[in-house]
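Consider the single chain below, provided in structure tokens and representing the form predicted on its own.
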Amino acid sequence: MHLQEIYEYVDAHSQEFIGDLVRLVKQPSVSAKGEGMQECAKMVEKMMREVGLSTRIIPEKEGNPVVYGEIKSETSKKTLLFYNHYDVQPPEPLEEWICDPFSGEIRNGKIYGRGVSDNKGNIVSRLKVVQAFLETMGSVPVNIKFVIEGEEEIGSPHLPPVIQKHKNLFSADAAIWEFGGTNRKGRPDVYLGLKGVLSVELRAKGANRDVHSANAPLIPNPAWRLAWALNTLKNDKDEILIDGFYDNVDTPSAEEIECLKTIRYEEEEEKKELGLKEYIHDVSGLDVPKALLYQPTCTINGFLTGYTDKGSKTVLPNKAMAKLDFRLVRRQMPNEIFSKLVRHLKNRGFGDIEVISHGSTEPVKTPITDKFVQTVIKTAEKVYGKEAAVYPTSAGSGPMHLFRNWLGYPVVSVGCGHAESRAHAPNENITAEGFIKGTKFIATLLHEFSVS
């Protein structure tokens, strides 16, 4: 196989493929808000088809649709899975956008939009690296699976059951994750798993209406409540205090600390980025990917009560709200940390609060030492020229586990990404460059796979 015959096919259609993206990411799919969902599941669909896969879609009970799809190799028996999501995070905050969010506009070589990151930039650079073999070879190197689901960003909570009912249409040897690409230095960044997420609601309730703030020494202001609620799950410290919160939190291997030293966390590009003088408690070299990744979190994602709006109003809410994620390491299980949290509140005497999860995930590794793992690295070194960056597990989180850990086969995260690529936040973009870049990557990756 001539693989620059596959570079220069991907090159000679890099416009082609942008404006597929671009026509992806106009397509608005925010699972949070239920927009747009049902639409961009059958665009997905649509593109899957054209590129020359096979498709179905597979409904979620209560929820939005599953896109699959999949093509035989005519040379190997070896089957690579691609999981993908098509639905992204809110585009709010809209005025901090220097476009509209859903435009797909491109500035300077960046392609901006929300979800051009997380995740349509991948699902396009895959999809096309399909049609590339087929245009150039005739056909794919291995057997390939795509698994596109739409609830990633809301917590994957009608996904298990679907996994549990098609075990055998997503059985494969390995998979590639949705997300990744390169830092700052242009050094590939290789996932080898992600944290678990427990994604919760708080609610505190007052009188049955909102009233006149001079009543305040008489009515309960649930505000407060919930504030002082809050206090009691974290100190000055960063220290969480729910009881046994850390009774199962994993510590890194000898082995994992050796790959840490290998990441060189680029902590000075990204203080100046975000306009920080020091991370939390000043932590610098080793100690940065070492609390990012082993480091299990609480975190309040927003808080709202009262009039929030211009000017003032002297009202006192009859109801607060807060809501909050916990990221957690190996072996804390999301349901555990519920119950937890749930008797954490009642026995510090707010067992009035009310506590809603809105969804988990399990925390996943695939080890260092597997020889699909190896492949991934080789080949992202091979591909960019320059050391990969490798994460033992990420900072973020995703149902990995139910691939990993229920089906069985290595799960490994790369992507066409930048370390500047603001996933979840106002401008979020890639370059044109880096998209193409990765396309190639993906490629490569399907040829040595398919000789490992």
Contents of the next structure:
Protein chains: 2
Amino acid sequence: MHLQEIYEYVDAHSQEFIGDLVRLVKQPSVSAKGEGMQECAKMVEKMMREVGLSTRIIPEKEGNPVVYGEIKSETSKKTLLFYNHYDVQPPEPLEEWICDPFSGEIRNGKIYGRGVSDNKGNIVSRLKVVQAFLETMGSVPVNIKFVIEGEEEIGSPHLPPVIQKHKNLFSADAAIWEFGGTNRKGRPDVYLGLKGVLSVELRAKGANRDVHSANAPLIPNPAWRLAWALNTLKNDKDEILIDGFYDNVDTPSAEEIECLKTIRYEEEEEKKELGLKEYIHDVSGLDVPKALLYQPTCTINGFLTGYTDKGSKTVLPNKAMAKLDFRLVRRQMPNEIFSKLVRHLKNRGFGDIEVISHGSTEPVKTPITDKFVQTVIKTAEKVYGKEAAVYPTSAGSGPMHLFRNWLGYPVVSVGCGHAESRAHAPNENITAEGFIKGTKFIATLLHEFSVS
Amino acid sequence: MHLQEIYEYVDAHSQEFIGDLVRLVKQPSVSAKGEGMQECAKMVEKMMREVGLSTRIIPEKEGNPVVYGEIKSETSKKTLLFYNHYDVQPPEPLEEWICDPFSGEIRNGKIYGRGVSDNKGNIVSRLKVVQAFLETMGSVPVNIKFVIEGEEEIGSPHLPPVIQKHKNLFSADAAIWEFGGTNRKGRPDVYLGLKGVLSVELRAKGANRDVHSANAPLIPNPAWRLAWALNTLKNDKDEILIDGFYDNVDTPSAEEIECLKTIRYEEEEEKKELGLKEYIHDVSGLDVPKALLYQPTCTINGFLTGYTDKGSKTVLPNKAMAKLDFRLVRRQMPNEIFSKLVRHLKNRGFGDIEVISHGSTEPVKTPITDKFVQTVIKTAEKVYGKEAAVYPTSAGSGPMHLFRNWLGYPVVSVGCGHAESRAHAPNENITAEGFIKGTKFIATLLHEFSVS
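Next up, the form predicted in complex with another copy of the chain. The previous block was the form predicted on its own.
After this comes the whole thing, all chains and molecules, with the earlier chain placed first.
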């Protein structure tokens, strides 16, 4: 296997690869709003066919399509599955972007756009690895499967039935998850699991219309009710107060603590970049990755009620809504947390507040001792020339448990982002250099996996 | 004085009067956003001149113009001043309107539009009384002054210096305030005072940009900080917790209690119309007007943070803002309450939250024993043929103290609205019938005042 030939192919075609990425970024695909989903799925399928994969769209009827692609190896019986998603987060707040979030604009070596890091960069990078192998070697080193779904950012509600219905299609020996990158020192990040997530919306109602705020002594205010209800969920010491919330919470093993020590989380750099004097509770050192990876959270993602434009309006609003997400650690199951939340609100006198689920995924991990994990770490360290930062779990979430727990193979997350890729935030970006390097990394990994 | 002749003139010209009102409603004049203020001021001044008043625009440079108009009587030395405002509340939420809020659309005898009740209906009604007297009698029964300002809905920030600078211009023997109407039984409402109001905005800040909510264990969330801060202001028993907030609170006198008894507040009708089972604390009977008129309040007018569109977004927002108003009863001074609020937030560990004032006015009253008050009540009862509902104070607010306390004459509020006029809410309206009746009432009042 002449990896050098692959690297040269990637370098020679880097402008073409970046051009395809920009094309994909220009196609909006905001699953939360249902914008451009079919169009983006078709574009992804077309890109798959262009690089040489055989494709299939599943399901045909329900939710946003899952785009599936595969190619057999002539030399190996091993199968590696790539999990990715073509849907992106909503781009708001638009006024904080330096360019149109669906422009794919390139400035100073960075490609900007909603989804360029999460997750379109990795989609294109991985597809181009297939093209590179086929065009230089005539074959791929292992069997390859792609699962590129369109609902990751809204909790993957339709992926479980798809996996259940097509178990054989998704069988593999190992999987590479959607995201990753390098930290500020150029060390590759390797993630061995995910937190769970539960997204909910709370809605409070008052009168059947807004009224003049002079009526405040008489007319209930749903904005106050929601503010009070939120306060029963988490206090200002950041303690989540829902009965039983912390039951079953996973703590780091001795092995994982050792792993955390090697991360050397770049706290000062991050705080400086975010303009923060301190993290919550002034945590530092080893407590930073410990908090990030092992602490479950309850976050207000959004809150809207009444008049929010310029100046003042003496209105008493008749509805209020808050969006929250809970990040869950291993053994906290989202359906149980949902029930506990509903029960908690009822018990605390807020049974009138409607609780709507916007999707959930379970927490999941692959042990660091797993052979595939070791292959990924070693390959990353070889390609990037630096010690990997190995995270026993990511602070992020996704439907990894479907692959790791249901289908039973190791799953590791690596990718072509960087520390300031700003996923889910304005000015999301990746560097062209990181994109090309990440492509070479995946190519190398296919080879190393084939011979491991 | 042949009032019958005036009434006939008003009836004969009612379509013209309504047409002029619709024209004024069609001119947006949202002071909170600075929309259409100059245009509306000019339109009001033109209408003044058309009915026969001499006019003056003050001040020329600062804030939205105050439109002043006057006409001398040939028969009386008494002067009555009308206080009105041409600015309106923002029309949002737009989706709850049955028509364009700036259309002045007429449906089933009702004229709809932002500001039609608060306060353009009363402006046109009162101006047309001048026209009616001049065209039928050749003179007005008393000297008349109009003060029509453009910043009432934002706390009248520039009216105090105007009054101070032009004290003689605003001298009078009595004033009629901007608002009023009839209740569901057709009884005329008469208001003898106003609550004070203080409008503020609270702003919390986190990192210098939104981040992925996976970072919640480390990155402070301004949405939570604001929710926690709000909870320190008022608990779920509706008790305001700001130190010293209830100092100096005025309670009803024995005379006022007697007055409250005659109101017979239409609680069941109001609750039914608003779709409410109970008022706050299930108050009923005499406790309803007592709460409404004597209880100071703290109302969330608006709250905005993060993602508030469809579905979910796992974002940790970097800013949050809430708009609040405090309604104050007599002897609670808004500047003192502002200082107490700032001090309270600081003492409770929320000194990082920025507090911005969006204007304020003081609480004020004229005693029911005042001779002018008695003239207004008797005239109202004569014109409407029903017992007046006399409110020792309104639950609303405005710059009445400038006239009552600074200039020292009695001020009473009456007008041409009705119980479902929906001031500050979607589908604000008045009835054509109430508008014409209200016009006749003001005409009669001018006469009664001249002979009192």
